[in-house]
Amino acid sequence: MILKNNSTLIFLGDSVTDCGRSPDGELNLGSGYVNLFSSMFRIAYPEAGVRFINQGVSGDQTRQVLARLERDVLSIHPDVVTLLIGVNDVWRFFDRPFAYQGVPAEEYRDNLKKIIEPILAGGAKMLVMTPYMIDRSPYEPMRTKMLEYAAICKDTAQTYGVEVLELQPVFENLLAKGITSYELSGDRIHPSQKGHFAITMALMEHLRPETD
């Protein structure tokens, strides 16, 4: 996807995106992939003049993103929006199983549609990143469910002609090369600096400058 000069790019998501960003989403982009990507892009393409805004909120599921969509995205009229959401929709089934805070699969699909449609209707392009778990074990039940939701995410995005970045293969390729899950994430969800750099490198392949 081409990032046009002087365009506005919003990163929308949960804690993986948030990473301690400032409340306005722009003064301090946090310590994760949003900051790394914006820094790398700025240094590599200083003439592009892209404005970066971090609208990640720790703990968010698709429900919360949908509730704040108008305020945090639509009212800003961005040119491009990246979306990384779904980890907590799944995780809550496992870390809080008696609170019933997980988002059922069909609701997850419906929420994604309700997030994507108004963003596209507003004229923005989108890049959707799929939820992941940094684990290769076929016996891990949360990984199995995360793969199911990642497939829903990919299918839904492609239905709207939206570009997709699958993150599970990004991490599994690194695991296959001998990088341990503990190097990439302490809890197999929240990336370490190496994990954030892996996401950043993948994003750099998908988001290119107008002058490229």
The other form holds:
Protein chains: 8
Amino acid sequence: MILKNNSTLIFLGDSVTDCGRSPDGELNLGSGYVNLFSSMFRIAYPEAGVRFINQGVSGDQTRQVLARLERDVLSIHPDVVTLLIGVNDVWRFFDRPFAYQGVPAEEYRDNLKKIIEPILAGGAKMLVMTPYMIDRSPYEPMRTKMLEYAAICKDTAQTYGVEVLELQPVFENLLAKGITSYELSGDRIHPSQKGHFAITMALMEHLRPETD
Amino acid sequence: MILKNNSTLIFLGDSVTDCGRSPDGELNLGSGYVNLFSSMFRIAYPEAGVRFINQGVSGDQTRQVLARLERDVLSIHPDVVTLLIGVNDVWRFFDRPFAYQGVPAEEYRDNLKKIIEPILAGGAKMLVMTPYMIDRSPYEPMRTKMLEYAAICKDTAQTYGVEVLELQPVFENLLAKGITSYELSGDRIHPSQKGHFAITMALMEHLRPETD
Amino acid sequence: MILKNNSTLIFLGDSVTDCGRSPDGELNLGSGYVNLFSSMFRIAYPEAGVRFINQGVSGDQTRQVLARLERDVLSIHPDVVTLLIGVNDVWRFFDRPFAYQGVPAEEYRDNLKKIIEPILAGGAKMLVMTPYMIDRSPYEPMRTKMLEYAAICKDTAQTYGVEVLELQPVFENLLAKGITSYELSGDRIHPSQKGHFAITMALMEHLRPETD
Amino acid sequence: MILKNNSTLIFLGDSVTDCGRSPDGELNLGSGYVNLFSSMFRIAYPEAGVRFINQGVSGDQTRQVLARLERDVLSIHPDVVTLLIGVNDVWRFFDRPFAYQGVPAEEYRDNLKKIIEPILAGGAKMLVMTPYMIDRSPYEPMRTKMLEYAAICKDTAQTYGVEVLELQPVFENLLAKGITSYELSGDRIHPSQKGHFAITMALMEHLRPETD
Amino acid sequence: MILKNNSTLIFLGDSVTDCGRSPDGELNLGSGYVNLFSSMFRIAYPEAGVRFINQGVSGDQTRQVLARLERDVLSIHPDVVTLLIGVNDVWRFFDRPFAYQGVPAEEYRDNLKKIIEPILAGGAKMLVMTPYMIDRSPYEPMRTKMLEYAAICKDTAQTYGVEVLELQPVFENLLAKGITSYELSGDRIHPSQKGHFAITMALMEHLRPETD
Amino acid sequence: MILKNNSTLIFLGDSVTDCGRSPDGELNLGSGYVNLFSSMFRIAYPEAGVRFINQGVSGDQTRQVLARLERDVLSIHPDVVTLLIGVNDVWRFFDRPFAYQGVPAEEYRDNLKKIIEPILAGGAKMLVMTPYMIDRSPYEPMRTKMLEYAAICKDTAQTYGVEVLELQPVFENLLAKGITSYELSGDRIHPSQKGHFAITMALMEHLRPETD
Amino acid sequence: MILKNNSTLIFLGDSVTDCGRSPDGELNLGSGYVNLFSSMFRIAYPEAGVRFINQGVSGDQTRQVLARLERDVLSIHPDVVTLLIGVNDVWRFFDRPFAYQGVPAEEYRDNLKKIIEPILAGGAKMLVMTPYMIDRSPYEPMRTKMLEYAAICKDTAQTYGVEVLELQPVFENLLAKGITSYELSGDRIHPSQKGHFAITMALMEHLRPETD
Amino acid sequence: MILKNNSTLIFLGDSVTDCGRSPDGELNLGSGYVNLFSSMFRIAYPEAGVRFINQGVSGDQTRQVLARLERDVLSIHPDVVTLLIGVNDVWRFFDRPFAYQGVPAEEYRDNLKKIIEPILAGGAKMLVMTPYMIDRSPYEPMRTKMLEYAAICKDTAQTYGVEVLELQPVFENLLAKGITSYELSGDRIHPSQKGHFAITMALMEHLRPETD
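Give me the form predicted in complex with a further copy of the same chain now, not the form predicted on its own.
Let's see the whole complex now, leading with the same chain.
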């Protein structure tokens, strides 16, 4: 996707996106991939002039993103929106298995549709990143479920013709090349700085400046 | 093993044992399995009168345990010593892969011998717990290496006729019954309170009062 | 009492129950008997799948429990509720003797009825624990009054056919066997971890899994 | 005892005396009976001009007082020394029953002698306060042992002709008149401000100004 | 004045009274004369059973006391009220001379009337303490003005037949006997603990138990 | 006195000089008159290029200044030294009257000589400021003693032909013109910012640039 | 401008004015030029009796000053108002270039008019300080824009016959004389104490007492 | 320069390098360019296996680097060393102009030689980065001096045939393309994250993996 000069880009997501950003989403872009990507992009393409806004909220599932969509995204009239949501829809089934806070698969798909449709209707382009677990093992039940949701996410995005960046292969490829899971994340979800660089460098290939 | 009335028991190990214990090892037993076990044992067998001392130190490998053996164990002349060491001998190969801080397998075996021999020579009985990773997957390279070290640990202990409590099967059995890895540990090494209870309840079967 | 698989259990009480739990009562179960019991039960019976909710509030007397009953208990439609309340109804007569904040005996009985009736009417089963003071002496005036309230509590519960767990004999039995009062509690009310284990192990006998 | 004008008075003891005093013992007299007594004495007898020094150290048993006697008392050449020590000699048998940190009765008596003799030899007068437990019950084992040590303390002091202030009757008399144990102390050892006033007002009767 | 058994006493005032008391005025009585007096009274007369409530608020002038009179005093229906107010009515003319926050003398007199009348009408007895500056010098302009306000305070109280305790002579008498101003207060207004004892011991003579 | 261009000026004194300066005395000049003077001088005479070093130490009496003279002053070979010492020599007689920490008048005079002589011998010029108490009253005993020490200080300095800046008249003149003591200082010793400006502006008249 | 005796002066501005002042603007005047000026003025002219109020708010642009004009300035009916605003109107174009938070030049001029007119209409006199950047270089784009806004500010003030103090030449003059930019400010906007003295001493020439 | 697989790379420098790194230089690589570069390199070239060690110390000039060269660099026997030193050699002339802490140009050249020679003699390769000031203006005296030192640095390195990365043109090029100085640094020395990315991306071009 081409990021036009002087356009506005919103990063929408959960704690992987949030990383301690300021309430306005601009004064402090947090310590994760949003900050890394926007700094690197600004230095690499100083004439592009893109406005970056972090709208990640720690703990969010698709339910909460849906509830704050108008205020945090639509009212700002962005040119581009990236979306990375779903990790917590799955994780709550596994870290709090009896609290009934996971989001069922069908509700996940519906919520995604209700998030994507108004954003596209508002005239923005989207890049959807799929949820992941930094683990290569078929023995881990949460990875199995995460793959299912990642497939739903990819499928839903493509229904609307939206560009997709699959993160599970990004991480599994690094694991296969000898980077350990502890280098990328302490808990297999929240990325370390190396993990955030993995996302950042994948994003740099998907979001290109108008004139390179 | 029978814990005789009025005997002294030292728990020797790393951060899994330490858990914030006080420097003297008695005033505060930490927040992990040492504390759970000693409290439960005291309530279940109020007439046993056992003295419990926590000598775990966060971050320790066999190298550091060896260096502090005289001061922290032998000089106290305990009746029983439990040992849980080796997790960090392995982990350092994986969380800091280029810092050359892991302990090679043969050094691990030698260090264990140098820890066990003087304790037995001092007249104490031992219970050795094997290192573990809370993961069931053959795809995880660190688990493969941890199994290797656990086998060395078990083998070494049995050479001296010392009782062994294998922790890997304790955790894998719980995973197999549907307890998730996140319930037992955030990072697959440091136990949550549930994880510490798994160790505690296994210990309760291995360390019995003189008269039940 | 049998805790059916996949049932919901609420622990209702004061600071002895609360122990720093999170506002939602599930994310953090506090550092007392609720946490010990639920962790031990989960490890001992991994297939039971019980949801545990801590609804203790520090400082509560029966008056405050009554006021928050709808929100904190009834609206959640639990399957089982444990109740441990009354310590503060009595204690306020003794630590703030002129502030008129103790609850008279008859009001205590009435409040208990108003707490128990709607819970039973909502279809939940109950286990009532009686208030206690960790002291064996007839010379201590607060213990005398606490025994009176414990008797009211037991009598009221039995009127409704509710199961009762008397805690005063649990603690006095341990004192008689040589455990000191300072091991169980600094102030004879708030349990140490050993004191919480005394409650926990008594609870483990009263709350049994569906299939052991 | 008469406190002569312009004399120097040292308060020697444990945490009941210490109460957060400054290292030099004069800049901050702590928040306990030393501060209350010296302030009240200064206001009641403004012309007396007495120098007050707090040499209490939290946690001290007779062993530690003995070890610091030269530095903290003798080298200052006081005119009067009050001594309140022994609570921790007993308490350690009860709050850490298996850590072997209590002081046996005969050692307690010997230590007291070794503390009193050089102070008297240095020309100071002494007032010895006996250790106490704020509890009236013969059912409490620690009170029984504390009474034994208080008797040793009184007996030893009187052997040297030293004035004695027995604190156990001071507190039991207040309990008998309806002041509750929680008003005087949370843990039956460390006094509340009311508890410190009980000591202070007893001291005011034992330490009189030169001219009233 | 006789404090009847089981009566309720409210201390009304500014920071000299407040001293860090808890919002309810009972749980924590602060670190000043209210705490010293109530503790000493409780120990000296254990059978009196008086309820003490601290309603001091730091920074208050008569204006603020008037505004909170209904909530903090009248609604509690006390038996006795002590009043110590006026220091800040004067001080604001001297520490912030151009901020126009001092209370003129006539307003001070009127405010006192509006405070005293409803308290007496509510059936309570009063003891009025006059404002003071811990300084003996006619060269200090603030002392001159404080003496003027103290005279207004005494005169107003006597108009209603209310008992008066003049604090300026209490402090000047101690200064005359050689206690330095720095012993009584760092800033000549806020008492040190010795300064609070001076107030406390004067109060002990004015507020007597029913049966001594 | 003329401050030559590129000269080094040391401010020597107690807490009035110190005011939180950094250990090296240059990185942070503190929040008192040293900082105000050096900033104002630098802005007023930007071409003068004077190096300023704060060597005040809170709590110092002449005894402590003497002990650190070699390290803090002589070894730096300053061109000019200002000295403001003596407040604590007197104050200790009044805030801790029985701790025997005041410096007698004759020792004060001797100490001053031992401070001044080696500084002059080292080739530096001096400006001596006399100790003060911000109070105009002959009724205040500490002011009487401070005036005595200020006279000793002035007399001693003049014996050596050293320039003197008397601070007592600086402050009394402001008090006489209607500035209140609370504007200049909370405790009549430590200056507020206004009080530090009083010193600063007096210093600006005594320390002049080479070319104005 | 002559500051009449007993008049009220409000300092209106942004973080350069605010510097940590208290909410009421009087209790604490902050650590910047407002505090320096008012302290120096009070000491230099003790009989003037001027009331100083700091109404600076960190981060403010003309937009925010306009919004709070009624509450923070007009309702107080000051005699004199100083205004220093505009730095942030410009800076936001440079430290957050894509967040669209700078104030365009024409809006800046309009906002200034809407601030000045009601203040003058309320009967106050004004002194307007122009925004600045502590940099002498024509190569710095932000200085170029700041000069443009300073010119607008000066021009607007003079339209109303208001006295102007240009700060850019104050700072550039000091830089030209060898004071480095780091002595005056770390970031070329927020003054160090030396930088605040530069403003203070310029203000002392513009705001004169009624009788010197 | 080619970074061979499994080689060890030390980053040597001042606060620009340090950025809060851990004492061992490996556990925490700080928050600056060292961390960014090593994370990006690890993700981009997962098979390279390079060990990264941060040996920056905040505040260091060449003098301090020289003093710690043996311990921090030579004893580790690195394969490659990057050096970025000199900013503080210059800056101290400007932020503390009269404290005589700047390093003269000839001493700077000599120190560089004494740093480079033993590193090369130890068998390591070097990459020298030149000191910079993020300012384009010939009106800024510190930039003029920094350019002089950067020339010395470049010249000295080239004398030894060492590769040089000039940072001044890196930053000036970005300023010329419209990135503001405040985006790159608040004080024109310490880089923001964007500023650290500018260094990082220049480093990525100079330090290449063995097989890309």
